[in-house]
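Shown here is one chain on its own, the form predicted on its own, set out as structure tokens.
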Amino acid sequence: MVSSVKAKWLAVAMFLMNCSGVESVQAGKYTISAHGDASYGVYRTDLGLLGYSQGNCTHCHEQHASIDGIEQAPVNGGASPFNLFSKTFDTAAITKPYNQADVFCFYCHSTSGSLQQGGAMVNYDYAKTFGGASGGPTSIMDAFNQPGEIDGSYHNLYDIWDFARTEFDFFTDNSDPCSACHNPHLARRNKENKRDASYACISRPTEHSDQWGDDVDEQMSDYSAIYQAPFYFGSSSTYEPDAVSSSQDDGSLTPDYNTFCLDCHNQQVYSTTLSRNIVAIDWSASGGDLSGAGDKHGSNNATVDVVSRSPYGVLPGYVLSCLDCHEPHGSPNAYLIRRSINGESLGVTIDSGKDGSARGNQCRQCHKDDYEAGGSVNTGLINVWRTTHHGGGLAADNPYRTTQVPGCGCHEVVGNKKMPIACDNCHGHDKYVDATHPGTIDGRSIPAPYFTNGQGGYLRRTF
């Protein structure tokens, strides 16, 4: 009964798909996926009680509305959506805190009440499952909602569903925002196969009706062959993902981040969390210290000496992946950046303020502030960067006195202490610093008046 329960549904399922405006579904590709598999994939606890089997389409599609002129939990009082049992997304959810019934996916991926079976589907941030650090949000659910109202981040689903539906053929007005990186009928189970590009739960916007990250040219490693991994979670010889040892650290096993979130971030996107565009992102140009210039952190290089932390090293002209320093969901710090970067924990909640008291400590996981660069004797150095900033010791990477006269400008003075610079006051994406463009705490601009770009003057390009 069961199986025929399932060939039945299965066929029926792909038949309404296909009528709805969607690509078809190839069977195949779904009895393979995180969804479609038949011993974890979708198995709605009702359901079930009824006779269908664990992947069948019918945990998610109903194509009546009801099952044997039933509707089943959660009763909603009429048709969805692709024949989904639920709306995908309320429109009217702008900003989180997100509900259970604002987002059709979070009716299973939460941390509890999940109409999956078990009554909760466990998924880690990408920190904890990919780099290994400890603690976390524990579904997907949970990693929007993180604490912090203002300066805990995350991926806003309207705006996605906004964008994504005038941007991309295959988003219409009716998708759920998750589906604009998820193909749900082919994304796999990648967090129990990290090592096995196969298993990728992630589909280009551009390319929705394919996997990303599986086929042999969509690695960082094909992006750019100096990607260098990060360490994982505790360890100073071992490297994300999953702890690989140094022969697997060029980051064949990660996914192609770069080209897939470039898909939207290429270009200025609005946030309604933070009442302002997003800047879009250079990753592929070079340009030096040119205005127009790429991002350094990604394929422009360094001008000057950079002095990083391992497995970094002095060696300039590293490119990163967006995922090595952010997540994909949501953060309790500002941004998304991540809990953990380069094997350690960030210690501190990033907040996005302009008093420079915490944006450092997630820049000093790979450069070295002045505690690193002293040989790591004094605690209280830890998120100081006099060295980098003033010299002493890193002397081609010195823009400013290394004795600064007492009104110098750039630094806020309080009683007769000199705060210090917020580090996003002149690093971050597309910035740099000229004569005209400011960095100080209260506006003013500190152009780096000692040190001369071989460009045309002290114009800088600062990430």
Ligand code: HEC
The other form holds:
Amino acid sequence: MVSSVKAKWLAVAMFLMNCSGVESVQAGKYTISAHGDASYGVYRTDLGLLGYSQGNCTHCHEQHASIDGIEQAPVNGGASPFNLFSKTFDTAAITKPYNQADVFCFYCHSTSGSLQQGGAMVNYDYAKTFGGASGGPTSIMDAFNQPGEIDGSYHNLYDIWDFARTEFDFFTDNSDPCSACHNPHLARRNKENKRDASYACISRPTEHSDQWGDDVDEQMSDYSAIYQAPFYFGSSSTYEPDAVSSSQDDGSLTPDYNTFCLDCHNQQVYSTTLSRNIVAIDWSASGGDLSGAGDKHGSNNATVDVVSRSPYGVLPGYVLSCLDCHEPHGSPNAYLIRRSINGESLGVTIDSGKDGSARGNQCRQCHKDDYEAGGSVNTGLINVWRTTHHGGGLAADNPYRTTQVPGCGCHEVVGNKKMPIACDNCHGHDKYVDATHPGTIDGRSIPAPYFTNGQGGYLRRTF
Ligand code: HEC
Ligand code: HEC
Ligand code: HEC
Ligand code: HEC
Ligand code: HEC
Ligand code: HEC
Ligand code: HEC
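Can I get the form predicted in complex with this ligand as well, since the one above is the form predicted on its own?
Next comes the full complex, and the chain you just saw is listed first.
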């Protein structure tokens, strides 16, 4: 047995020598990675029985697509790119639902039929692992395949693959879409070390051969000195990640997700799922209420007044993290929006329609709706936003008149009741409103915002 195991190591070594990318797999970093760990790393039972130790490269790479003349599971015939045990990605899988055979990583990172010892790999979503929410998907494959009100959203792996192969040098036509964001040789076990960013499991697509989040200048506190970690689930005194105290709520325990996500989203990207281009996101420009300014949840400061809920509201000019609102893999809500934000569950699933006020359930995790603004007594005012937009004594910069011209026709009237205008008409990344746009659901234009922005115009940046 011993000599045959040695022979297998030799085979792996020869594969490495034949491989031009060998220098990118650094032995020391691999052995401290989640996959390379000798006690919880990669371990396909079939191979374990043949003598391969836990963490051995061979659990992912097979030199001849077979071992001792027998092709191990999955049996998919012939050699695969990078000598992996299966092909990396089936490019015919253009939309979800994904099957295990579509993506190499899903052979292990799935709830059932995992090749990893035990038959299941448990990974929760961000809202649960770092935010403390309950429920949600229990594996990465399930995270991408979530049901939802109008079908949960997901990072479309075909689009990621297609974008990355033209954009990033390391990424080839044969690459695995997960490798656009992860380096399987470097990823560490963050889920068991939630308060330690040196265990980050991601690599920037522009810096694939390095972990992202582990070095001293790669945390949210480095992206902005006025980052404020949101509340931990169910708490108003502890914070993400992992219910830390206020002495650690400055983002220093969390990788700088903004720089990471913006490696791709600083430009327009195409979405097959949405059948359109996705806007470029500007998280760094300032400028207040100018059309060319950046997002106000980013470095651009909110103007005049924001009526926000704790823990926001103390400092001016907060900068948020993408993962304060989004999941990285998939969600039951449209646009990868988290199931829980700032310590509370959203309560509903939110679709991408422009015909309702469901979106407000997301905003009210951090902003005061009429219920919060009115002292939290009348539950009929939950997700009602009159105060924010039409005043009522709370804020000096309400955009519309307290008594808007009744005949303006902005709100649809059902019976005697003015219905809310769907939030997505006006709010979102890169959006602003002025005298000429946006419209309501049926295309009517909205009168210019009442409050002048002090810069000689009536324009307001609305996200
Ligand atoms: C968790 C599975 C997994 C393990 C374990 C693993 N690899 Fe890989 N390896 C991959 C994947 C996936 C790719 C293809 C990367 C891509 O899609 O671009 C790859 C690619 C490579 C490449 C090609 C160059 C590169 O970096 O992309 C080399 C060389 C390599 N692996 C060597 C190793 C060695 C040596 C070990 C053990 C020390 C190892 N791998 C362990 C999954 C793994
Ligand atoms: C767009 C970038 C992106 C893509 C694509 C992506 N991931 Fe991730 N992944 C992340 C980020 C960011 C995190 C860290 C936050 C978290 O744990 O949710 C993460 C975390 C993880 C984790 C750890 C989860 C835990 O338990 O905390 C695993 C495992 C993982 N990804 C596997 C995958 C696999 C497999 C794929 C491909 C099917 C994939 N990822 C595609 C960005 C990405
Ligand atoms: C042979 C099985 C196997 C394959 C294939 C595999 N993984 Fe893993 N993965 C594991 C194991 C085992 C762990 C560590 C144990 C754990 O995290 O529970 C792990 C951990 C991870 C982590 C760190 C999770 C954390 O704790 O934060 C990431 C990220 C990850 N894998 C991504 C990938 C990606 C991306 C691929 C495909 C390129 C892949 N894995 C393929 C078995 C596998
Ligand atoms: C490797 C490039 C890449 C990185 C890194 C990346 N994205 Fe994406 N993202 C894409 C592409 C391509 C699409 C379009 C395909 C789609 O709709 O999923 C997309 C789509 C999205 C969507 C819209 C999904 C939908 O269909 O509703 C959201 C939201 C999103 N990304 C958020 C993020 C966040 C948050 C991060 C950081 C954790 C991130 N992205 C990192 C490439 C990337
Ligand atoms: C995770 C918390 C959080 C969520 C969720 C959130 N916001 Fe905000 N929002 C903030 C913070 C904090 C500020 C203040 C930023 C600053 O200080 O520059 C802000 C600022 C704003 C501003 C700028 C206001 C001004 O006076 O200039 C608008 C508009 C806004 N948010 C709209 C929304 C909408 C619409 C939603 C729901 C789709 C939403 N926000 C969801 C935290 C959040
Ligand atoms: C017709 C356009 C329009 C629609 C529709 C709209 N808003 Fe607004 N909203 C605005 C404008 C303009 C501002 C002022 C931005 C500023 O403060 O500079 C604003 C501000 C906000 C703010 C920031 C409040 C603060 O304290 O500064 C929140 C939160 C908000 N809206 C939520 C919503 C929600 C939820 C909906 C859907 C139910 C919605 N809005 C629908 C135009 C709109
Ligand atoms: C305050 C919460 C919040 C934060 C923080 C946030 N987003 Fe979003 N994001 C949203 C909402 C709400 C939508 C849906 C409305 C829209 O399309 O803008 C969205 C949509 C998106 C989309 C799809 C846009 C499109 O054209 O359909 C992408 C991509 C995205 N976000 C990426 C990011 C990235 C990258 C970051 C960090 C730099 C980020 N988001 C930070 C709330 C947020």
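Numbering follows the first chain given and starts at 1. In this text, the rigid core denotes the largest set of C-alpha atoms whose superposition between the two forms falls within 1.5 Å. Remember, it's a predicted structure, so these values are computed and weren't measured experimentally.
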Review point. Once you line up the core, how about residue 416: does its CA shift reach 2 Å between these two forms?
Key: yes
